[in-house]
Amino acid sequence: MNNQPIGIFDSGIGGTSIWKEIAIALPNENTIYLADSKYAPYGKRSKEEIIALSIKNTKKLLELNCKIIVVACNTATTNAIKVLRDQFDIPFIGIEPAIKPAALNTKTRKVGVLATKGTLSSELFAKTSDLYATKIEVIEVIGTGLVELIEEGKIHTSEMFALLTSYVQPLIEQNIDYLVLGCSHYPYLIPILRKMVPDNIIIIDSGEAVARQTKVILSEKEILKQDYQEGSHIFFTNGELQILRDILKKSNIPTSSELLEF
């Protein structure tokens, strides 16, 4: 079992930001990634749809012999991970907005969260906010349209800049000092955001934390890969293959990718 791959899925290419952190933290582990771009974004779908899509992706990764599954999608985690853990006998790693470190370290007592509607309206997000952010102001912004532009390969465009500015400028004006990115697609916007926000605003995403947790669980379950050969990384998409390949090129990690109907 130790040599079986880590399975990762997201509602498209965004979760590749999580995959990259896992590949860096666990360089000899094999990975299989499902980009469910055909149904992106999950954030505007109903909870029932999100659960059904998450089950579909999990079954495919189990068919591909994965030993652990990383739900590299905030919306899928916050809406479906409890169902997945109840239904399947395999470890799951979830991802949700990193409100805790922002809430513990904010000086202005104001934290911005940029996320999808599906994440911000979820029960899990509400519980996390209630747990860590009762004494600060959390200003939530739904990033409508951002995932679609990223999935279309339109990251560095005037359209993206204008849309992102419309979401972030009001947060800056409200004196936030932390901006929490609550969607695995959004780390690809950090270079643009850094030019947009003052230096005192710290941008947080969940990638490194998810990679650390994946390593911890693999170790606890004693299913870390035992040899020290470099891991192989296979990507499947039911969307635009070239856009996925263009994103993967930036990682400088050898990968293979192909179309797959799932």
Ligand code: DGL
Given for the second form:
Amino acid sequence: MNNQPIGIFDSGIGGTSIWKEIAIALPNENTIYLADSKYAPYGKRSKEEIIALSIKNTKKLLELNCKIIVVACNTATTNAIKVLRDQFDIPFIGIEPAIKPAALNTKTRKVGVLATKGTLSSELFAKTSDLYATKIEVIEVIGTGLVELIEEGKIHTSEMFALLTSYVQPLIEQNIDYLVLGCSHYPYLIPILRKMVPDNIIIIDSGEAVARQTKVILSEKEILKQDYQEGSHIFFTNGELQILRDILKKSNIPTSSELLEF
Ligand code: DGL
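Please could you give me the other form, the form predicted together with this ligand, since above is the form predicted on its own?
Okay, now the whole complex, with that chain kicking things off.
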């Protein structure tokens, strides 16, 4: 039994898509979320920089008394989670592109993966791909500029539509039947993507799987919160507070959010 909060961080507001799944799966848990928007996008940074930023965020979440840390960022997970696990004595949950379910279920044997450069060029992504995608073709696309537009609050804009079309249209033409969203910002693009891709293309992200895994680890470590009081959800950003608040409104879950230097 443990009433300390679950700590979650991302390079910005995108990981709120993962937070939401956690809040739904574990409604009585308290959460603290760090949006490191000041340093977004991580996807363009070197591995060393991503590791340093992930350590900075972890230290802040430990200061805030978290009992487990969810790295709600594919780029940070694929580049830094090993170092974090070596360096800190607290459980970490990471997020990786959901290659496995796509590879196991594809009928056209072609799967598209949209992710950041940092994720697609990481060793961990290469390992996961090699493991599950041996007999299928994985077509990787770097979503350059998508995180920036989301961080600027420009989701439903013509600029976003045009950029997304330029990434997705070639995948449709190559006959993919799974589109894996390998960045925690991208679930916010699903309503636009659904209008863009034919119905036979299944769009998957890793949010629910991360929430399930968080629940399993909390239970295994016997650190689940035991009372049935609804959890509180506190958000800190070092970027634009209003943009974070606008995205949180979509969740319909009560939250509080404020600016913080970290
Ligand atoms: N949400 C991060 C991810 O899942 C975005 C990375 C970035 O900041 O470029 O990869």
